[in-house]
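Presented as structure tokens, the chain that follows is alone, the form predicted on its own.
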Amino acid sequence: MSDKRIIKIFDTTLRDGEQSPGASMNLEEKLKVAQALIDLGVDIIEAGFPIASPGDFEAVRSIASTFSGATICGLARCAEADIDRAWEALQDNPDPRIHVFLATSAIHRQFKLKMTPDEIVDRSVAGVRRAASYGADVEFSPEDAARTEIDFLCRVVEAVIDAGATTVNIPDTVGYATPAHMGGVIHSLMNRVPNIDKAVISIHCHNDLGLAVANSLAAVQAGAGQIECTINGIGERAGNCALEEVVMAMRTRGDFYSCDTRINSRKLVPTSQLISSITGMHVQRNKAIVGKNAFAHEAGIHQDGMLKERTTYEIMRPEDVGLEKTDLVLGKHSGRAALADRALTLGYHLNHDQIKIVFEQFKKLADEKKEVYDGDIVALIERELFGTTNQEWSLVDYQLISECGGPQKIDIALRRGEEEVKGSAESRKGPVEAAFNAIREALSLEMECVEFDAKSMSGGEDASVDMTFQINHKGEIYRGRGISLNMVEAAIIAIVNAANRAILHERVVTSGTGAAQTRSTI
């Protein structure tokens, strides 16, 4: 690590994050942010742009004045009032930043300022030297460095470092550029500006192209020494680089970029799930490094290969970045090695022959679930390894009819052996109770409901349902269990299987033999 350059973490989610439609933040959320980011071990929070307005000016005044562990910044634009502004608002850090900037390229010059080059030097050397005036560390941007002209941006840059600029940052602010473009500009800057090392060069890119990342780290590579970025990549229409994943590429391939960051990746998820919290903008499920499907595997050859050697599908690990462990997602495409992985960890230590009965059955649920989940799991293993045998009865067809406000009608068949038997009912109360009375009627058996209960075995709205049915047959309880995706399936499947138990011990009894043992599953 000793000999490995460190790069700035300069994180803007609090300000050009926040200008996200519907990102914006309350003071109490922006105060979590910040925390949350010193614990995170960023180098510098920009905290706002104070003259905005009062809630901005706040804002920064607020956590300029609660919090210490990173330099502190306020943006600016190259106006006095700004810069005053900005001042008021972070005076009382300990580490105080004012960031300023003017625009740069020819289309902003023509267009929105309507100024002369010699006068863009002019302003940002100006607004250079009133922010440094207080004493404050002082970085300039030439907002959209990008489409700058490099002669110009060459010019400007050396004025402002002249002017007490202590970082310069280049600004790809509509995420125009390419990384051999940024590059470029970077290396240009570095070899042609004489008091370059003077300052930081930093680097500012959005995501437009979706090259926010690469187009930072291919400034890293041409010497910018801070990446400014935000949590999520949040920001103004696609975004900005986002921390996770700039910090992570260096970090993960630092044998390439032979540099590192002061961050603490261990905090990298459970960050970007405040951000995510707070501002409603949730990660997509394969953002890199912190979506929900960045460390999960549910290729059957890939799963194979994690569960011989981790570093065969993942070049990082999910502890690294704040998540427990790697998840093996279920699916149709996982393979049998996942399977009794799985059912290992659910404390089921299954045979080969009982893997391929469960893997077969797993194959067809999977086929109608997106995910199957750990609960889903027990429900197959339960109920193809433990459940019915050629004695008991089970489940061969039902047929719901259902009306709203009218009667629920259900026929059910059910066979144990060569023997197969039917019952119908209907009941206003609900489809249970109807198959509940059909179940009666089918096995001729007297029984009482005595409770049930059902509950999901897993997340989502295709979730497995998990059934427990007791009954009292003459005297007696028995409890019976189901598992389906469908919940009407469930009951019936526990309610038979209740049934099951209260008649083989009725023929234990009968018999004499084995009472004690029988009672023992009940």
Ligand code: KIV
Second form
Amino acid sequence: MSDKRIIKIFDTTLRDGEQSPGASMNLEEKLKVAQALIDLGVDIIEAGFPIASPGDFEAVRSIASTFSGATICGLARCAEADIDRAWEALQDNPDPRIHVFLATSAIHRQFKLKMTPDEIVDRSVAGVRRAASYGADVEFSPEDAARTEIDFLCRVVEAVIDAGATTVNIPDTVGYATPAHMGGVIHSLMNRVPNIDKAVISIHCHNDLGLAVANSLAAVQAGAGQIECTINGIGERAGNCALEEVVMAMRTRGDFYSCDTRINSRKLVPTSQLISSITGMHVQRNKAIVGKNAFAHEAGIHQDGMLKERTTYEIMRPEDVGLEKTDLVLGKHSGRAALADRALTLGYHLNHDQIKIVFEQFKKLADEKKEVYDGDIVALIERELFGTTNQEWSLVDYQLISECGGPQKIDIALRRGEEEVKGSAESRKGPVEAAFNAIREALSLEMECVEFDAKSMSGGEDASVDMTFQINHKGEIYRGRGISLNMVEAAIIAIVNAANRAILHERVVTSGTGAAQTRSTI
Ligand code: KIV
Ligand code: ZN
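Go ahead and give the structure of the form predicted together with the named molecule, now that the form predicted on its own is out.
The next block holds the full complex; its first chain is the one shown before.
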């Protein structure tokens, strides 16, 4: 039997990750991510910050009432209303956790909270007690712990453990720590807090100096038993500790750390791809573990070594992180079972009816393309199953007249239920600007383009194109995504998708009901 310590993985992609600019997700997307995190084997899912918005509340409530197999957690400030709202969202889950936090550093005490150290301790204890009174598992975070005086931090940690916190998380909120510093903080807590054995010490590092993974590993070496992290390291500013990196560091260097996690590492790449396709935040090619080049060997000397003995230049096997040797999987002779199996590997749990729909479209595509890659399958599923509903605008038709050096003229027709609208525009700058202006005219919607991004979903010149568009409508940013074999069509779908989100949000806010999807902020 292995004598390795098992470190808990607390995933905060849906809370801290979702706070990063442009990464907000709707309810359907959050449910997809939660399912992928369960499949990945995380121990705790921080599903959101229920008091932050009706959208956040609804997301935490839906995830808590749909999923078991991991602890489901909701964030709350040390305030009665926050804690009560968190419990309201979590109460249907068999394994709920309330995560309460209050800043402890001198800077935050003096300038943000205007509270004395005694008041901080009292408020922290009261928050933990209230959360515990619901029977939930309680985690406490002294925000900005890495910049808190160590004596005061020890005092707060002891008090919240006495009050009933079973996990105490130590955040480096502003990404200021270094590995030796972070290891020292955890070491001091382990040695100086008398009741420390009654709680799991957790670590939560931000990546402002690019040290989040290194700091988390140093904390584990000093005795932390839980790591808070996000898929692809998304999160506030420079992001959080990247789950895939910290997990593979402990697994690959188990000889050094004597630690492991319950993560099914073969799901790392599919989960990373799911998050990047949902948020539109693409992973850099040279990103550790999940980047396109992470296992690509270009230099001749390396290739020669690899052919003689793989371990000369490779410390992990690509298949162990879920990177298939080739993603060319299906063709026109492939059957329904093979498609369903491939979809599952890519993170989509499809029911019988959904497979039927996707399979019909797959056969058409396989006739057109011959070689169907993973990216094409993702594109098909996203378009057929998670496309627009009857309540939203969708593309009916467009005509583009494009001339080299001349104007690009476009006519676009959109439909919502029985309603149909048309818009026309021309631009000397390109078809995307023309399409944007035509859609703005068709929908009479005040919107500006913030940025857009295009990515091919597989290899080959006939690959599907994945377009992400961010628009600004009345000061709020909305993201839309469009996938098509045709680049202009992908752009139109993405712009219309972003416009739909803006219209839906405005409708919900104006009526004052329902689950408006706004970003949670602390
Ligand atoms: O970075 C931070 O301090 C946080 C806390 C709410 C845990 O995200
Ligand atoms: Zn954070």
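Residue numbers count along the first chain shown, from 1. What you see is a predicted model, and the numbers here were worked out from it, not measured in a lab. Rigid core (definition): largest C-alpha set, two forms, superposition within 1.5 Å.
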{"query": "Residue 420 C-alpha relocation of at least 2 Å between these two forms, rigid core basis", "finding": "yes"}
{"query": "Threshold 2 Å Cα movement between these two forms for residue 354, core superposed", "finding": "yes"}
{"query": "Residue 87: Cα shift of 2 Å or greater between these two forms (core-aligned)", "finding": "no"}
